[in-house]
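Next up is one chain by itself, shown in structure tokens, the form predicted on its own.
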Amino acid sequence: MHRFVFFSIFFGLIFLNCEKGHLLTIAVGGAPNELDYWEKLIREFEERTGIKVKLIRQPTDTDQRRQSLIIPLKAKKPDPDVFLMDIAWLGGFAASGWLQALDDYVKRDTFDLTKFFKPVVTSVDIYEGALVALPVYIDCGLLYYRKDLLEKYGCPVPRTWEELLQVATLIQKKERTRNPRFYGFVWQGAQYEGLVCNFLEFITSAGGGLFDSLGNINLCSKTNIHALTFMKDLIHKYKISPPNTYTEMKEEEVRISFQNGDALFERNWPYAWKLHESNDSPVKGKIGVTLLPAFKTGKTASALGGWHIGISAYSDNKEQAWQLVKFILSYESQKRLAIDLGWNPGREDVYEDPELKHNLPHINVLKESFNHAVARPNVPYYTRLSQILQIYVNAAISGRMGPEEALKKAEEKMREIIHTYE
């Protein structure tokens, strides 16, 4: 009788040793040949290290992504032991202390944060002084041009917004001859999250910002004034942007529109690069890429985007979730996803590589934009701070409410939610 609860524990340990192997698991979204890379990735981490993964497949659509991590944290569940978040969403997992710290695997690994943008790292990845999350993947707003157009007429690469309002008004004109559909600069003006990030830029690249040096909200500020005025202005006043800027235009309404060769700038983030250079676009070989202009009074802003990588705080299995962090977080990982699926690396030190500057052209278009990136507040209310601008930025920009009043009314509602949380 002995003998048997010995081997009877004694097997289930190893079995339950076994289960824990394979309960490893990391959720990951996004487009179905994302999807296969991340499978063929993590069969290679498995090879490596005799860790067994499930990959978690979430959707494509990024609200849908974050709801399916929400629903499992809140209920205090072990999986998924690993997942990527989506920048404008770390704030709010940090917060809810859903996120495992890092700073102990990291001091005991010494594993190295320099070798990872410190701009990216300090306004993103720390919470309340704890290390919660690292970039696999950094995105930035860019500024896409018509390089054999601006040959064409003679006209420089803007470095201004000023100056990109001379040129596209002047090339427009002279193109709308034989394409009345040619617009001198498309981007994302629909009440989304992204007019948020233009929003960020136009005001940011203006001297401007969300909150003023003591970090209280500072929207109806003068500076921001000017710069909300200039983006309505570019589709009313001057009307180098089109009418449904306001109704329709996100990311790829923009990329299609451009790609079309129907614009002369475009706004848009590195993802429409690869696009824009494929065999059957009509602008492949004819675009260059830039960093986005600014004010006179300013300089250049990029609203950052990307992926972050972290380790949720109920996991049961965290020390293997760390190895998993290391391995996607590695040069050589950090390097195929670029070249492989045009992710923008997370490591600084990956841009300097040889195969990837001939693969990526712009690639330091891309390191430089980094450097000039502007963060989303990093709040666990950021979400609904983002609603406000999103319905009063869009009112002024449609012209439906002044740029002055359309601030001043999404600053009370603000400070209203701040208030809340305070």
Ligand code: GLC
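Positions refer to the first chain, counted from 1. Fair warning: this is a prediction, and the values are worked out from it, not measured in the lab. Compared with the form predicted in complex with the named molecule:
The hinge separating the two rigid parts that rotate between the two forms falls at Ile138, chosen from Ile138, Leu102, Leu195, Glu266.
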Contents of the next structure:
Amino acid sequence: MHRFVFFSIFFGLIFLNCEKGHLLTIAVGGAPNELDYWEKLIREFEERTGIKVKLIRQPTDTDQRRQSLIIPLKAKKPDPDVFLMDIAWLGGFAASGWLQALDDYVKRDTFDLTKFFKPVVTSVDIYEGALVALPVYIDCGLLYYRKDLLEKYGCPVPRTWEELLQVATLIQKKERTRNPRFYGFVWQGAQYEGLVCNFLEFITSAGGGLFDSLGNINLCSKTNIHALTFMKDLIHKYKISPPNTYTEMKEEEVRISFQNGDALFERNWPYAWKLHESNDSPVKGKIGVTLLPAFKTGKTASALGGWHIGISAYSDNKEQAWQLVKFILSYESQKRLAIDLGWNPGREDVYEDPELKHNLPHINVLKESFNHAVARPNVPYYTRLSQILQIYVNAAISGRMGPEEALKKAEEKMREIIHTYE
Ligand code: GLC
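Swap state to the form predicted in complex with the named molecule from the form predicted on its own:
Every component of the complex follows; first up is the chain already shown.
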């Protein structure tokens, strides 16, 4: 009998350990092809290391991804062990104490941090002196255009928003006779984080911004009102952007519309390129990528986005989690993510790879966009500020509220939040 109890406990423990072995979990979201790719990458990691990993598939929308991580983290649950975080909410996660410091692992394994973009690591991944995450890929807003249509109508690639408007109006009119669904310009205007990125690009490229030179909030400036009015007019006055811009348009909706051949210009992140160029894409071979236009009076600006990897402070599998993090950040994986998915790698050394240069002909545009990157405020309460912006900018572009009134109200609310925290 004793023997039986002993063996039951012994085999029970072995079983539990095996089960635990299955429990290394990683949460990532994205477009369907990206998730399939993650699945492939993870299987390779399993083969190499024998460590079993479960992929937790998350939505594409960053706000939803954040929500689905907050639930287990608030409850101090060990799963997921590893996850990707948007640069926009990483600060909040670090301030909540949800991220495992990586310094000891880095030191022990002489993991070379200098290979990663230093300004990004220093300003985003280090929190109160501790390294809490590392960049998997860096996003910058880009302008995609239909090369074939610009050529057909003898139009230039626009450098200014005014030019874009002119070209889009002309070509939309002509193309509508063939395709009634055709629009000049598609971009992200739904009420969510992506809208804040688009807004930031428009206002910065007009010479405005969220703050003045002293760092005080200055949302309701003349320049910002002008830029927001332009955003609204694209939909309601010039009608070169569809009415569902402010109800539905997120990354994937925008990407699909352009990819179906229903738009001339598209604002999107680097990931869209690979999909537009895929074999089943109706626009394959017909597109170009360039920097976003600026207003006549301003300079091009690309919202700085991107996803960083971290280990949960509550993971009970941290050593194996670190192995997975290292694998994802290795030169080889980073190169493949760039070539196969079109991402901007978080590692700087990969950009010099000849194979990468060959496979991503627009690599210089990607790199150049970094020089015009505009970051969202890197404060732990950023998501609260963003929620206000999402509401009021969306109200303005939908026509429910005048741009000036919307910015005034948003500024008041944001000021209140800033006062609460500072
Ligand atoms: C992309 C960016 C991210 C941004 C999001 C907005 O995923 O990488 O930083 O917050 O788009 O939709």
